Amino acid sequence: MIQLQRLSGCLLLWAVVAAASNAAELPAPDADALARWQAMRFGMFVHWGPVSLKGTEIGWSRGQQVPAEEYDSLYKTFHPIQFDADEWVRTAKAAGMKYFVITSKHHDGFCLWDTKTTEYKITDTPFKRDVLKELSDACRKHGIQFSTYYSICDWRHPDYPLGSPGGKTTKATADMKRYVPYMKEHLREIVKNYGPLGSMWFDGEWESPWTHEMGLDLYRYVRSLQPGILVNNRVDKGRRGMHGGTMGHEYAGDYDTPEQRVGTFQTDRPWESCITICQQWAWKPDDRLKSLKECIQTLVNTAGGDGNLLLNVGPMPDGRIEPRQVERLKEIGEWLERYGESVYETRGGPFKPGAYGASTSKAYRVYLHVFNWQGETLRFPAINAKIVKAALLGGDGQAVVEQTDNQILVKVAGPDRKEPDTVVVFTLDRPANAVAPVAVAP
């Protein structure tokens, strides 16, 4: 028994060392590329494909709301004649977005580019045009960083072991040894034909056919195609569900991916919340649209937690982004025209997000975003810096700030407060990044 325990301990130690060795061999993310991406803070996510003809969820409705055979035949009548890549990208730019991520292939296996590997693609629809090519060209034209989403799982492909609905069925003749090269060829085509890309946004890694070793290998492969590309943590098995954090340093991925929620305050590892502007990822008729207040406060809370926001739209089957979504995006852009300096190129803190709102900072400035006043005066904990000046950003009025060794009191008269966010600017006597983050009492 003692010998067995010793042997087990040796095996455990070997496994730990092997895992650490594998992680150590991973190429480090490009620090400059990561810093540029964080500074952008706000991007557009797009989920789109033939499923928009049904108005159901992309991938997940296959074999559920829509029979698999019907779902797989939708591309034969998909003809989005009003698709205009230039208009999509102009809409993103008008919203104040700095980067763009499109679903090149979702869990349903449909490809939005002219791949040589399958006929299940956009150029074999009546539309025939290469959507990825037109979008990548439009992004470069308008100075928007272009990136692609790619699903590791493929519920349609015969070699991927699981199928619809939602990965709950199995395929008798599946073979991951054949499927992985198919997937790698897709990634090679995308990077080489439509790059350079800002990031490769993976998804679908949670299913059992995908392993940690496969994740490490795929991360290395993508980085070999474009050394400076960023890769999210869904390339590997380390994601903590919808919370999106990464469980340990042994897992591949350059940033975390909270889904349909704002991530928690985290300055030691980059993160990006992906959130829908309506409720469904793909287009749904009469889907509930988030208010301007919800959108602005979500963006500010994300930046205040030191994260990026990837806000998703689902274009209609005719190729247009739904007009009411376009209008909401333009409203966000108008707000950012006035207050964008408090979002772009900032870091989260030093006051952590709370019931009051959030804060961001850069250089010698702290931007206090107040959503809820809770009376005439707000109380904040002391910080290790002196406030030498206070003002309101983007409008008339006055901010009154009293600082003591124990607290900071902030007052703004009712008529000077703004909906959905009053931005008070503190100028400090030292760089804001030298100020230790502090939690704000409820």
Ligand code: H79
Second form
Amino acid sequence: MIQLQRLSGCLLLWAVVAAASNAAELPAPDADALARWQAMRFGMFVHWGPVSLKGTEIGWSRGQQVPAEEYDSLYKTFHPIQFDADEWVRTAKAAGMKYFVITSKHHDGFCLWDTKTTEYKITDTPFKRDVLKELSDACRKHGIQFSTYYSICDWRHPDYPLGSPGGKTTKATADMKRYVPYMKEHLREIVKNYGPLGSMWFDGEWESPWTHEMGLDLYRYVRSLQPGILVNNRVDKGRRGMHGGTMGHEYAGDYDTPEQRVGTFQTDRPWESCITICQQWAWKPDDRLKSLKECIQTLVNTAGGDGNLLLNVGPMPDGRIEPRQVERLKEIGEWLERYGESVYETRGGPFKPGAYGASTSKAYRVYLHVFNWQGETLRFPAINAKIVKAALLGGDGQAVVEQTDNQILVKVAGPDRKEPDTVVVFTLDRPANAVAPVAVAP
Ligand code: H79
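Pass me the form predicted together with the ligand as well; I've looked at the form predicted on its own already.
Below, the chain from earlier opens the complete complex, with every other chain and molecule after it.
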């Protein structure tokens, strides 16, 4: 007993010290803003710039498929006359997306807003219009949260040490002591002129000129511009590659960022998977478009893992989002119109994602999303709650559920099953957040 007290005393002391040093180091994320953002679950990502004229990948094709001098001159002929911010935001809204994130500046350094810091910007193209301004206004008008992506690395700027392709060359002129203030002025302009923002979505942090100290400093700086803003974990050096998790509490960032994959089940820290609707981030002619089934199952698997999905489109050089992508987004929206209750404002679990599909929950309800039936009956492990009712979401058809002390059996007759997702709703005898998550055997 005495030993236990000592141990818990020790732990308490440790917790107090840890909390104090954390608080001194970094402001905690705005918990309400974070919860509101998590509840949205689904957002639109946009990668766009003069590179769309070539149809090659943004940033990465500079000095590869497109010679650097040619790449850097594309903006002189960039004239997307069909660009309509309202149309883009309506497309996002019709898809059931609740927030919007656009590349203000990618690794190529091109600025999609009217910055005072450089001529390499949208208002110095023949188009002249401030795309960020029009989009931030349209988002506010339509009730969509507006956010910006911002790449820390800039392979074109003379003060940034590494050049294209992919930071493989070095520049004699470079100086991070000049580059960091240049970046900070960008961020100040963006937050002040187009904010308040939902998030500042950093990228390009993995390169060697960027340090943990710079990451901490930039995190504090962005929070000082807008205290309630969210900042992703790519502001600092703690990201675990494309897996996107964060290596420890000493690293700045309010949420994790798996890339081109659905994150693994994680309820103790928010995360968001960014995934392309085709294969490339920027527009590519005839790029392979993902099927409706793939899009819906990706969204549901993400929500089921307790994460958000940021689905990317790359608009064309004429300013439009490709009609076939608009059509796919509309189909996703139609599905959400019907089944959105099982996605928005839910948390992942308690049944972890698996070969069967995934589960989400809110209040006293669990939404079991089944993609693969593997026979007559699906078997799930026991949970510490009683299922008092089971039904199909949407109401057309029947779900038969048998709960015993050590398993849950679920049956839905063939004709009542839905493509690409049969949503079975369990009503529990207690709030779903009191149920311990369980893994489902394949
Ligand atoms: O903007 C889109 C891509 O252009 C950008 N992020 C999305 C949102 C992107 N940057 N890098 N990558 C995609 C792939 C980079 C992979 C690597 Fe690495 C960079 C492999 C090695 C260095 C980062 C650090 C991933 C693993 C280690």
